[in-house]
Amino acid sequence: MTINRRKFLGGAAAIGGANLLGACATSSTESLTPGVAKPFLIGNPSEVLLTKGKTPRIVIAGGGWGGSTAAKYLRKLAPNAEVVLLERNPVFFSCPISNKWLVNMVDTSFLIHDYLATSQKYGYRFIQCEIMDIDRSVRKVVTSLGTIEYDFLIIAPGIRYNYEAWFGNDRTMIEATKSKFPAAYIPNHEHFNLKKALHSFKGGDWVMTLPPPPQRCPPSPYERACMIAWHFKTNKIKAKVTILDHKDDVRPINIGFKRAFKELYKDYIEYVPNAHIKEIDPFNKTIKTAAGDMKFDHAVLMSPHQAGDLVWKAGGIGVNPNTGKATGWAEVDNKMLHLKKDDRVYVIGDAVGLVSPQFLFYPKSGHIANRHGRIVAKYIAERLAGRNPEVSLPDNLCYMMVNGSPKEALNVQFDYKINEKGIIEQTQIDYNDRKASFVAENFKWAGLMYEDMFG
């Protein structure tokens, strides 16, 4: 499953759009007056929530890049079985582009899509509303407004941040550290508080921890960087980007990336490897690390990334056999990517765990996640058909603009193949010449993945 770059780029791209809607459902066990019964919107976990009928039903926990593309193509693969798609989120918001976004390079509309309007037009069922909590033992899903039983479950959880490496149990410092500087790598509200941080910036010293591998697409803090930089330079900003790197060198893209940061940035990014965190303190703004400590006037902290925490309810996490401590990601067959322990739930995209030992984990990309829907929902189609799915890998692309003026950006390009001992072997290209037509691929690649899952 190889992907072309120019022949994938060959169509014409379709943005889509939508109205950012509210926050996400929450829900409450006890009546609003005591004898009154709740409206059913309001909900109960206790209750049912759809009831269990003949038909196959397919439960998708998570609806960003993997979980919509499984939606959609489960109702195309599967045409007699019930997709039921449950999301937190009103709408969908892409991750993917939202660096060029907080520099005001694309409008909110490119990034949004509507969950509901897709659903109706695909036949499947949206729900939004929180997962508390999922029994493999019985199939079932526990949901704010209900329990939701299941044949075939697809987890698509994305991240989440592991704060606990840093504070422990200190839930004061992890509250104060997300919402005085967001990390802004889970799509919620996170995007526009960064967003807001950055253009009242006065100037000063702008700090960006980078968490050690694995973690949500790699190159992106680099981008994420490159941007907030050609923004301080652009509006003359008298201020400089740290980037604190857990790894000892930029990766991937290496020669690319330290180009843009020595021949457009120099006097704007200072880059520092081997910056392993010791201790941070968001009241004071102060980090020390392995590599130095050093004061800050506003800062992007990622801490360390794990597997969202559907795997954990759903006991999905790997364990170090020589440790015997959680590897922090959901344990799944390398090729078929449902559980080693379960073959009835399969999870997909950010949150799969090892699945080579050449280079371990796929990149935790939004087109990796896409491909994996598009695989297991093949894989669960083939099942209910009574028969046994072939082997599919996943590609990957991915783009990062480097300057806004002009506009251009870098690439790279990951192809998978199975070789002679049953291993799946990972080919990476670099594309580090900085090219005007990258960012023009760029946009027409999101376009393309975004027609993909709503169009």
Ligand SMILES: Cc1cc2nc3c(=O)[nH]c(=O)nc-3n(C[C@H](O)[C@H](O)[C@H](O)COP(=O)(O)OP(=O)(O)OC[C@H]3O[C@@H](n4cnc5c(N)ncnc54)[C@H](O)[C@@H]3O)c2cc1C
Given for the second form:
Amino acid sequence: MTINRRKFLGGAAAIGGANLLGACATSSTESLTPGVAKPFLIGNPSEVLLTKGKTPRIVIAGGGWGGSTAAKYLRKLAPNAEVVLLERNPVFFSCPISNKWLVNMVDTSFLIHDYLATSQKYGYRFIQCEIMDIDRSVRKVVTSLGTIEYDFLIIAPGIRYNYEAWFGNDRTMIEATKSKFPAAYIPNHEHFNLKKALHSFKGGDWVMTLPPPPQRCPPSPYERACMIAWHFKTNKIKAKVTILDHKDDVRPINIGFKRAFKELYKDYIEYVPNAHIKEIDPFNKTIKTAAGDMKFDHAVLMSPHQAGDLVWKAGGIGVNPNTGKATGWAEVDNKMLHLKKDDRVYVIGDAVGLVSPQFLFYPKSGHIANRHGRIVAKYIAERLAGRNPEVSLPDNLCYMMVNGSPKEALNVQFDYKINEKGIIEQTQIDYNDRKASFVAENFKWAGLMYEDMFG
Ligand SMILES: Cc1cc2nc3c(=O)[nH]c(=O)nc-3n(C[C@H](O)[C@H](O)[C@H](O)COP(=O)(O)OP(=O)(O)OC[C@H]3O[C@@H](n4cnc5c(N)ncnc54)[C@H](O)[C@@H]3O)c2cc1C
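Switch from the form predicted alone to the form predicted in complex with the ligand and print that structure.
Below is the whole assembly, all chains and molecules, this chain first.
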């Protein structure tokens, strides 16, 4: 027997049942097979996922470092608002600390965190789904399970890989590159793939292409190169890591990393600056760059980065006034972090575009994304309370491990202030001396961050 779904929902509403998913479904769930009804919980992008009441609703699109922080802080700062976190992954996997995890210095359990338990503990709603579109004209997010309206939206999608810069629209080349030589800069199956490739690598040429700035976590590819080289050295694997850097030199922590390459990994790391990518062939394992060509046995092929797809779907990408081309990053009010064209839509974390003529972009780090999450939660809570939010700026801190025996790391710290001209100014301090104490501080930092998001 086929249940008439409209009647069924009508009955549930009549007896006062609060339906979480699709209580207000408006479209038919008939499947393509005549007479066979699609099960209710399979969902449908054209149905309503959550009915909207009078309570102000804040939807957060993306539950990484920025989005998870924002969800938790919004519950604290705006207790009367409804907070909904939408995320495609079932669990959180941390990119920070993952370079240490690659070489077995830390267990997977340290990196992963439970969305559902956190949302239940703090009282926001977590819905695992794919976000497919954002329609700002009617304040609606379209997900794989249905649509959801918002009063305020926080877009926290992280980055996308801009493979088009290398291959245009050639899907065969893109898919081959992604699957054979993943960048592992977006959580999380790629990380497992990379770890497997590393631990089965018998020797030869291991190449890493570094994207041009702005990119996710600029010092982390150098840390990754050091950890991989340390693994080769410790396990006596005859292999070399070649870093093909788009930049003209190592940045940040230039001296510290270069000393590590020379003093710890003379026979294991080769650093090549100005290696702008001209051509990559994932089938024949060849790379042509402005600094020379090479063949490789395995590679971590990092294409250029851009703001995650959701900023594009929301129409929030900036346009370069000189070229008329997309900047690739969200065009936000540099202090309030909402889209310049829509003050109900905030963008946080890596996706944020230009913020200052002095340093251009905030470092695309988990630390900054966490601070953005807190800041924007405060801004929205203030607005809901009928007040004008005061400007807050983030700080940034990054530890980079360079040696496994003894365990030693480097450090870089950033601070921000608004100068007398109203411009956001950055101060950066590189700590170039390798220290064991930085390793301890790094793990403490990560523990505190996870606690802040999921504790
Ligand atoms: C190897 C490595 C080492 C790093 N080390 C450090 C470090 O030591 N310190 C530091 O501060 N930072 C570090 N970072 C950087 C840090 O991981 C990022 O800056 C941070 O994750 C950015 O947070 P975010 O919230 O902007 O994006 P993310 O954390 O990537 O979150 C985005 C979320 O949005 C979700 N999403 C996107 N699109 C959709 C969609 N359509 N539907 C549903 N969900 C979607 C994604 O699944 C993801 O969970 C490192 C990064 C890497 C790769």
